[in-house]
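This document opens with one chain alone, in structure tokens, the form predicted alone.
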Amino acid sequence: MLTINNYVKAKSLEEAYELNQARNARVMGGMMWMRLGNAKVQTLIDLSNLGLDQIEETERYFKIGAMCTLRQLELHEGLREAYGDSIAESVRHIVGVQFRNQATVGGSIYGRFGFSDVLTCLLALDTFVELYDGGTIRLSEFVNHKRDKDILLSIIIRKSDRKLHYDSIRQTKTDFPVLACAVVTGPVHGKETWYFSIGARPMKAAVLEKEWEIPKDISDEQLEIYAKEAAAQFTYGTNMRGSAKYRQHLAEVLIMRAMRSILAEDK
């Protein structure tokens, strides 16, 4: 059970980030996931009145809110313009439409949690997190760094010619990812670039980039040589929903299946 003893709704980001340094303090997020565990929280922090609830799009980059839902993820049709279903698709089956108007972008990013299908998705763009105290930073960089007590503001998607495709395997429809998988690739410096996001494996997402030149007629043959390759250069485990063996072989697959979906849209 979770037990709180005080709740501060913050009138700033100063006093939302001076309250959080107490050893036994928690900010809240949509509370999705913080209310199922045990814990005694001394003092629970509410960022609702900061306006960290939009998405702000630009000519050069997307700004989500740590406090916005995944539902609005969902729903933004300037996401869905610039990389189609793929977004909409890595927070479809978090359990229902009631849970996502209420989890937030920022709970799931800042959790960094081995299921979380949208940090799966975005680690694969060209993706940077704002933090109060530690400035704007890669997500890759972020993902490995060590739990601390600072305050995620926003996530920030840097525009560019990037094609992405979104997928995963779950043993029924709301359940947990057995594996989820995201492939983007487009041109950086002029060179074909591939990057490939492995989440559920079932450790936290890792992603891997790899320059590939591949041919938009290449032979399915050829095509699961190259998904073969980049399934391996990640570390799996084993637990209730499949081993390691299996979820190497999943990997393999959906990485074929998205790089040949995007290859298909150019023809």
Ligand SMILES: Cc1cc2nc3c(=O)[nH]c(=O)nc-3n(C[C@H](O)[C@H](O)[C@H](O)COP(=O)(O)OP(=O)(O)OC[C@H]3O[C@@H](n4cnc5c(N)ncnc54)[C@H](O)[C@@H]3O)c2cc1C
Second form
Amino acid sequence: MLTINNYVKAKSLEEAYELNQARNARVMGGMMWMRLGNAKVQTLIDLSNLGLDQIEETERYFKIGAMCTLRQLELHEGLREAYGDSIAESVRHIVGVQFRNQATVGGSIYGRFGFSDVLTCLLALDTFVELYDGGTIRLSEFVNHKRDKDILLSIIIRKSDRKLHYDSIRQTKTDFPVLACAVVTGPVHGKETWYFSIGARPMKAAVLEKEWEIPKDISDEQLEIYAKEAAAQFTYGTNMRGSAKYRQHLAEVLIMRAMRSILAEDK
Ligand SMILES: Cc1cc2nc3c(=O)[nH]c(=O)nc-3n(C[C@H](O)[C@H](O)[C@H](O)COP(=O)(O)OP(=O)(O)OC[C@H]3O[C@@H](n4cnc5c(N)ncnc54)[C@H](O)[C@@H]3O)c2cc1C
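Can you switch from the form predicted alone and show the form predicted together with the ligand instead?
Okay, now the whole complex, with that chain kicking things off.
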């Protein structure tokens, strides 16, 4: 059971950060995950008054406040215009609309959960996290940081001419994914570059980068060779949802489908 002694709605980021330095203090997002845990929290810090619940779009980036809900990601017109249905697809299967109206982007990314669809999807894009104390760093670096007492302020996705495709496999609707897969491609320093992010392996998502010039009319047999090569570069584990071997097979299939879909868009 979770017990909370003291609840504070922070009036400033400085106050939130200072309070959070105590050993038994916790920052809250939507509380959807934390409330299921067993912990004695001395001070629970609510960030909901600090203006972190907006998605800002400029010519160069999207800045998603940590207190934005998953539902805001799902419905944002600018994200849909930039990445098609893929961002929405990455959250659509998470429990239900009421749940996604409460679970936050900050809680999802800070949690660095192995099963996270949100992390898998954002990792494939040109994404940074803004931390109160740690500054702005790449999401791929943050994923491997040890948990500390910093506060996640926002997620920044740099805009570029990249295409995203997201898909996941679930044994049943709304369950955690057996495997999650995001594929992104676009020119980087003049070279066509592919990014493959595989999550729920069941370990947390990791990303692979490949400079591959792939002709749009490539045959399925040839594309399968690329997909197999990409999938083989991740490690997989076994749990109650599937074996490592099954997950690697799913990764090959999802990568292949994503590449095919992106190449078809370009025709
Ligand atoms: C039943 C269930 C099913 C789920 N299924 C899926 C799924 O299929 N796919 C998927 O991707 N996700 C899934 N999730 C996870 C969910 O999408 C959220 O990621 C999760 O609930 C955390 O978000 P929250 O806002 O509830 O965070 P909270 O529970 O409030 O916080 C989570 C952690 O993050 C910390 N934290 C929160 N915000 C910040 C911040 N700004 N700075 C620093 N630390 C912070 C908290 O202290 C806590 O340690 C599921 C969760 C549940 C409970």
